[in-house]
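One chain follows as structure tokens, the form predicted on its own.
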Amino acid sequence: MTRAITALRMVVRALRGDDSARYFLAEKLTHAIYPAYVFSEYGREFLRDTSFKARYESLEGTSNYRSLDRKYVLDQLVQLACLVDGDTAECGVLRGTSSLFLCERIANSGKEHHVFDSFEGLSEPTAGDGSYWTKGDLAVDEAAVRANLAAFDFVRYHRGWIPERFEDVADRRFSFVHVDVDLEQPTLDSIAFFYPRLSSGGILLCDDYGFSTCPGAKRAMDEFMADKPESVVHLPTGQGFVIRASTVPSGGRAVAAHEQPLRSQP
């Protein structure tokens, strides 16, 4: 009886516009229809930035947040790599909404931002990638998302399929790569073409570390960082990224990346 009045006394504060009942409530009907579903805390400020929210949604839409908690990860990570030197690139980049906010934030930093990205969707998925993606899927015409980009003219187009078109900045120094390209061993090849490639203090974020519906991304980050000296740091937003430490060569000084010459990873 008790849990029974607990209950109408928030439909009731619900009902009045009482907005932790209305999260309340909501966490209470999504544990009974989904139970593996798990709520964060209530009143996170992320989700009040309002500027934030309508440029997201001004590529994402309005009926569409499931990204939103990790547009706003990269947009954060960004301002550190503001301060470091390098441009910055992108693998994967669907509609250009991560682009967006890494352009917003580099602008008039003398960085140019890299895109690169088949603009036919995904390749053909291996074994390794289970059974999500199909050959096609995430294709956006280039022609969008040049429009969505076109207040930039730092923005560097590269199409093709990974790592084909690599090759075309393979002499410059990175701050801040977003992978996103859901497969395995196109994240494979684009961590082990830019890791070697970021300056000391680069961040290197993948969006695909942590889903089960991109199992190979995250096989390949680690298996690729086993043996280097940072961590993948995995979060609950279901993101994974390193921070490029220098070096420290037994018995010499610490060596910064970019003191580090070029070449391309095994």
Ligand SMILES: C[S@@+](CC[C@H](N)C(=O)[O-])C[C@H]1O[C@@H](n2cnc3c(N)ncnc32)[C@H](O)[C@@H]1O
Given for the second form:
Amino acid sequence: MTRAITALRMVVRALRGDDSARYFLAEKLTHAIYPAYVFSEYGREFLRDTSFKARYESLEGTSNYRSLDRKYVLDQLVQLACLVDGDTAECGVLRGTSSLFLCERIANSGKEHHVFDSFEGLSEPTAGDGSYWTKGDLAVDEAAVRANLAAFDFVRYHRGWIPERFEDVADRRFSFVHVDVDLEQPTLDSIAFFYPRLSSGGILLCDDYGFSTCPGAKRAMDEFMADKPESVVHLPTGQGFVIRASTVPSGGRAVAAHEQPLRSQP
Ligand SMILES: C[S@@+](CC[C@H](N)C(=O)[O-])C[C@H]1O[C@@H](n2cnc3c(N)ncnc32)[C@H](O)[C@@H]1O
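What does the same protein look like in the form predicted in complex with the ligand, given that the last one was the form predicted on its own?
Next comes the full complex, this chain leading.
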């Protein structure tokens, strides 16, 4: 009875325009339909960042906000990378939304932004990738991406199946790398190539780390990082990231990441 009265009060408040009451009702309704989902706190300010939302919508449209929080996290983390030497890169660009936020942050820094994509969608999933994805999913026209990022003359495009084109940047250092290819093998190839090239304090962010639809991405990152000093930070958005440590033990001597020799891809 008390719960019914509370619910009724909330309905009345919601009808009068009370935003927190609407949120309360949405939470209760969602719980009834999909109990596994839990709402986050009411009143998060990032949802009121209209400038950010408008830029997201400029490439993602207004019918899908499923990666809004992840783009926000990326946008925030890139600020840290601006203080670090080295270029930036994205493995898996799709329409270029993450690269757009990244490029806005690094504009005028002298950094180049390197984009790696087949522009033919996903490669062939393997058994460890589950059944969610199919080869060719998420294909996008390279010309459309170039148009979306046309304002940034420091973007370099490396079209091909990962890791074919990594050799193009084998002699460069990186401050921020976004790995977003959904599948195990290209995720592993990307991390194995870019981790040794991250400057001290550089960030490698994997978009797909915490999604049951991308089990191979987590396995790739966990297995690669198992013998490294840095831990993977798992965010509730589903992303996972590492910050390259300033020094790593090597043969008894602490060696800064930027002092370590680069190895070319086999
Ligand atoms: C999830 S989308 C990337 C989304 C993008 N990072 C964003 O934030 O908007 C995955 C992208 O990875 C690319 N891709 C997947 N597997 C690949 C592979 N093996 N080699 C090259 N590109 C690949 C696809 O073409 C697609 O553009």
